[in-house]
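The chain that follows stands alone, in the form predicted on its own, written as structure tokens.
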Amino acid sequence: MTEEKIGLKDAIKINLRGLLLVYSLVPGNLFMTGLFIVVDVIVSYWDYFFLAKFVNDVVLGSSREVLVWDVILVTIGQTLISHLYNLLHKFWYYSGSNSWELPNAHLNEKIMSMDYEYMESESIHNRRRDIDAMARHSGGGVCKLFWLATPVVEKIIQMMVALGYTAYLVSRSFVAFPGEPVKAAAFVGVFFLAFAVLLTISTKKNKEAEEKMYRYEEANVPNDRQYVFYTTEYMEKEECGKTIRMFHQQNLLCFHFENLMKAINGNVNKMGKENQKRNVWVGAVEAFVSGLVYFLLAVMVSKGAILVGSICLYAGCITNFLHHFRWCLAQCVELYANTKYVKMYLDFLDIPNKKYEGTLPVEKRDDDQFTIEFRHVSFRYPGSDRDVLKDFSIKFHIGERLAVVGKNGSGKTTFIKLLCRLYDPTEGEILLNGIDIRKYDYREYLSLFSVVFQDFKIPALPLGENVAASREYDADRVRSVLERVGLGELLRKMPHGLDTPLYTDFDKNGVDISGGEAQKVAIARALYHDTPFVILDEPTAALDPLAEYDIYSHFDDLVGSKTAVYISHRLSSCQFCNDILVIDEGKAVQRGNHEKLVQDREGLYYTLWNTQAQYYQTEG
């Protein structure tokens, strides 16, 4: 993680923006937090003020009624105000418990709305992982911002009240030394000089300790990322479990994991030592300041400048000041150090989408006639200098069956990403009915396609929601597509029908489905949305050629008159298509039906067909 120096002015702006965002996620949060701070200050000084009044009234010989009222204010008043404080504290703590989850949900919304190219960027994923690591490992970022900001404001107000009382106390020096203004001024000056020196020492030691502890904490961020990898992304993965056992990786992994934990614990221990040294220094300073204060109070009482009972008030106020000064200083240093993590969060939210989302509505045609054309399209992925597609030009119409074949890495999946506008061409243009697709409303254009990708995922959600990709859905329609793809029997076995969760990851009543069944659920999801274009992008790559051919040919019957695009590196799967496009090294090199292409002995299709034939020939 790069070191970035943030000025005080920028730090204030960043933290204010972060706070406003956090508070905006819970209605009424800001008002209730403000009320909580005010009541907290009142609770802190209630006892000091009314106890001092009670003692002074006793010394002055006040009436029984006055003394009884003093006792009522000290006891019952304190009880009532404490109950109100506890109620508001509960609300504040509840709000704080959401101080990461709600901003994290906000972050998830950002991720799901980002340009797709960011999802294939490792640097973007690392930025997100660092944000998660700070929140998980130390509560840093916007989470810590919430817990730090409210106490800082509360402690500043506490100190202002204490300073007000202290200023009044010091002003009484001129009463303690009547007719001796120079002596009174010298007395006040020495007090404030000693007070300032001691607080400066405390400030310096606090700042040094907090900065060192934050450096150690920051050093654990990459360690935490490795910890998550070893524990959740490798050791606990079923597919990794086989590798661990077959290659006896236990000792290797334990060695790296133990070294990682040593590094993490080493930084934690260093933080503990710094905190211990800071506490020793600050404790000593507070002891000196307390002695100074009590000396001042003793002089004031002996000179008759204040009453005996006022010792409770002024000693309590100055003790409060010392306590809150110490913690406010520590939290301000921590708040400043935490600013870089708040900035990481806000900068992530500020990542701009590059894609122009368009405004034109997609034409609603009664005849469902759409024409897609790639016109001299070239494309290279961000950060790469190699064109994946080069001067790529094709044209196809609604209702056609287009098979796209070629060797691995030839650009087949990139063709689909561009067709679905997950990326925009580097050069050239893609046209829908003669209009550049970038001019169409982005969401409307996406609604033309249903895709089953090679790396499709089925989340651990109820079956009905999985097929409809929505909480609200037409149950009869979901059942219909499940029957059509051959999952009717599975549905009838589901204990809760469409409400049955898939997989047992999060619900013991869920149902684990096989890889083949998951493929059919993904196909049902594509069919449910009833779009003009349906695309299979090698979702059966793990199957043998004959099994893949069976799924593709069956799916062809399901799509009816819709445009279907089939992507495969296996030529056998797409023989039923009358239109086959062959891509090689990013270029459209051949096009035609199987009979035509296989006759061209100089073409790539002929070579691929004869190379693969041994794997899928059947007896005639």
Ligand code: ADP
Second form
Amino acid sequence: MTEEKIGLKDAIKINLRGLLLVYSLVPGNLFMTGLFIVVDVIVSYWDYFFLAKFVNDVVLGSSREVLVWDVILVTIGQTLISHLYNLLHKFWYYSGSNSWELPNAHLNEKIMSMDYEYMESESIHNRRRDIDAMARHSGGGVCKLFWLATPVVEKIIQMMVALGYTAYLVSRSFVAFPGEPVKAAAFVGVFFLAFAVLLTISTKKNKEAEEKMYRYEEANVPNDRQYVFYTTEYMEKEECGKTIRMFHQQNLLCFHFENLMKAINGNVNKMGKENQKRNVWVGAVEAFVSGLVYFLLAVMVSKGAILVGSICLYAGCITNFLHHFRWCLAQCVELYANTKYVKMYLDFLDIPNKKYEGTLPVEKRDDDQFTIEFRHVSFRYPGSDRDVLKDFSIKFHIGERLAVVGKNGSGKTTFIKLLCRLYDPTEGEILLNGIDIRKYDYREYLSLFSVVFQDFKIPALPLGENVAASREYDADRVRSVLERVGLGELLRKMPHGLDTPLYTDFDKNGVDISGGEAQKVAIARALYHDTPFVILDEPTAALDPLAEYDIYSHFDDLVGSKTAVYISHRLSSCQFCNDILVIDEGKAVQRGNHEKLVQDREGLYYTLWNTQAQYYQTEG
Ligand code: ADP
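And the form predicted in complex with the ligand, for comparison with the form predicted on its own?
Zooming out: every chain and molecule, the one shown earlier first.
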């Protein structure tokens, strides 16, 4: 969480940008909100104005017709305008409800389109969590702007109207003291001095209280993160459920959770106390000011400067002004404090993608003749001081099968991440048909690859959409790949065919699938995309070596003339490949077929093969 102090000018800029962003989320929002504000201002003065006019008309003995119109305007006019106000309020409230969700949609889009390396950065995830925590805990951040800023604008306009009436009232003091301008000015001056002193006290108390309350609110942000961790990320997770039972963690977790709740409630209580203290002060000040206002008005009426009915209007205006002033001040303090969270949100959206995106189209070759070359590639992860790949050079052609084997942590997945440009090499270059892959249009380049990663995920969506990764798809082709990966039987059993949701998390009509079936869906997804390269990056790590061998060799039959890259730390899984690359500590140390590699008794392959052999029943 950033602790830098934001100046007033920057705060205004940040809030304006945030506000425009929130308003742009619902079409017509800005116009309708403007209309809502105007109507709201009219509604708030309608009563005072026409009531004052009515009393004055009675006092002045106006005609019956005028009085009837006064009554109509006070009753029917007020009803109609209130009705319009309610309609507009409904729209405004509806837009406001969207304003909770839509900024999240922006964040999700951002998260899904930012450079992949950010996805592996804990600090990026923490930034997102802080934005969420503030929004969840107190509605803070960009959503709060909508709810705070609109009423602030509305109240400022109301205060301006009140000031206009007050200015007129001041001018009437010269009528109250005709020919005595000094006395008239002194009378109003003393009144305004008292008014200003009381207002200053009230402002100071208000500001102090709001700042303190916001600090307590803020103190609950990290608490909220912990709250989410304990509840949704730990206590409710089935993986953790086993550990909780195994190690009887219940008491330990309850102890920490209760302490956390005490901290959260403690801050909420402190906020309540501050609010109470502030209300006592402000209430007393407002009572004094009201007394002063009535005194001033009584003098003005007694001196014939204003009519008695106008007391309603002027008293209403001044009371409104006081009330709105206090309210606006509180909101402005909150808006100012909230700026930090609006900035956090906007800064997140502004995180620049660093990856250079070329423009070269990828050559569409009928013969699908692609050559990939890693030329002296070294790579270290951002923030790390260790090269994960070191002077790594290999070349392979389309149609070939390449197996990449090596111990866990040797750099196999990193090799795939670089191949797919999820990261760029720190040194050296990767070439596609002799051209640096950075020069290609990234979308086009990516469309050459289908990868089934070790930690693949199948979202709880309909089966067809899952395989096609799209709402629209060629159903026959989806069926055909499902058949090819051995899920034909499962598909036939699905109650709604390809429209059947997978898993029951979000839909009780969904169908739960096993880990093995999920793997096949992931493989079907890779095949459906019919790309020149397909890569299996140990999506089978949870299986035993024999099952993995089965899947890999079966997959090899499925891929036909495509280039397939198989990653595994188990040598047995890849022995069917003619081209096996052995990686060790980020270096390409051996290459050849199984028979050749296993004969090199000095080589790593031989050592690994013999170490792992005890687990296989299919030794070569
Ligand atoms: P393999 O696939 O061979 O098991 P990886 O390519 O996943 O190995 O990892 C190689 C090394 O890089 C490991 O030491 C791993 O800890 C490290 N590593 C992997 N991902 C990251 C990351 N995002 N940040 C820092 N180090 C990483």
